[in-house]
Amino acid sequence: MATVETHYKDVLSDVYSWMLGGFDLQLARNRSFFEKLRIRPDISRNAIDLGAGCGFQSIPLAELGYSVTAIDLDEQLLQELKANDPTATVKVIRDDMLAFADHITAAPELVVCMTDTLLHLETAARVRQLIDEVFAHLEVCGQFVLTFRDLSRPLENLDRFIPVKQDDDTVFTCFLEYEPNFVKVHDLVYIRSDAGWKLNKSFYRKLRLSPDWVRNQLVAAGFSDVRVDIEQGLASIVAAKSTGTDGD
């Protein structure tokens, strides 16, 4: 079984922005998302993007005026971020997101962990560790924003086969296999070349986390005003560190 890092390196990195509709679409979506949440730099102006990938969150935050540190393990995606950052201000770090505190010199007022990144952690205990670390380092009155798919309810039978995207030269299909605490995600990517079609395939595990469970972990860590929104199976959670809570 591939780890998240090797799965992206072997299969997903080459098609990641393509499968999500490209930079223009994703940047527009996240600009609208942050506008809806009224995310604006207000205190230190420091922001951390955990699992930043190719910058779909980092770039809109930099455009808003944040000083953004983007952390991800995939070097190829981080290079895409650099190449497509019109602000040329996003600080790119290749590292595990749980090591984010090693790369900050001042408390952030905003931390984001979006697009299923939370589900890439190996265990629920690691999720709790990340939440505790974010709370400890976040500036008072700062916010933690998470988005992830609710995989707690399994798809059944043929619904587990998902046609992700296709065009004349690439066909991407996904198959989901449900386990008690994880989903095995099997990605099959057919790519056309002069020599014919080539299949890149791999699978890795994602955590099955319910929005209620994540909310409870945030509250237990000390976050207040935890807002949960679920739309078409995608959970969006915004948690605030209020003036009445203490962190390191």
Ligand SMILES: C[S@@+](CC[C@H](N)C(=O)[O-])C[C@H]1O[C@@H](n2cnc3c(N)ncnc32)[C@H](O)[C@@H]1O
Second form
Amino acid sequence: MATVETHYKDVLSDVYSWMLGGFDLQLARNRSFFEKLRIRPDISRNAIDLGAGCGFQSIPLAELGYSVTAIDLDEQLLQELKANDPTATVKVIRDDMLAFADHITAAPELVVCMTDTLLHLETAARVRQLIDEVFAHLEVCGQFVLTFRDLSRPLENLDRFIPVKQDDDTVFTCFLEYEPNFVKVHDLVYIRSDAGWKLNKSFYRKLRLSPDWVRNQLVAAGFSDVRVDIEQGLASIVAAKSTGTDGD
Ligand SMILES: C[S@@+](CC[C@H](N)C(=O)[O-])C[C@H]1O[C@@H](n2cnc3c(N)ncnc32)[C@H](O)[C@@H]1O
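Any chance you could show the form predicted together with the named molecule after that form predicted on its own?
Let's see the whole complex now, leading with the same chain.
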């Protein structure tokens, strides 16, 4: 089985920004998302983007004035981030997000982990470990923002085949196979070249985490103000580390 790292390297990184509609669309969406949540630099101005990919959150945060450290396993996506960062300020680090604390010199006021990145961790125990680490390193009054799809309810039969995106030269289909604690995500990408169509295929596992479970872990870790919003199966969670909580 492919690891998350090899899955991105072999199949996903080449088509990641295309699959999501490109930089302009995604940067605009994330600017609006942060605006709606009134996310803006206030204390140290340090922000960490866990599983930053090509920078769809890092770049808007840098534009807002944060000093952003972007951590991801995938070198190609991090290079795309650097090439598309108009502020030229985002610091990119290729490493496991669980090791984020090795790369910070000052406590962050904001940590984000968005677009299913949390579900890429190997086990629910690692998710809890990450939440504990973020709580321990966040500044007092700092915030942790998470977004992920609620995969707790399974799709059935043909609904498990998802036409992700297509154009004249690329056709991307995804097939989801449900296991008790994971979804096996099979990505099938046909790419046209002079030699004809070539199929790139690979699968990896995503965790099936309910928003309630994640919320409970955040509260158990010490976050005091945890707001959960669910829209069309997409969970957005903002957790704040209040004054006087344990671990300050
Ligand atoms: C679905 S993408 C989200 C990227 C970006 N946040 C966005 O919204 O476009 C998940 C990203 O997490 C990265 N990733 C997965 N597991 C990781 C880990 N353990 N440590 C660091 N990055 C990881 C992948 O390489 C990928 O870039």
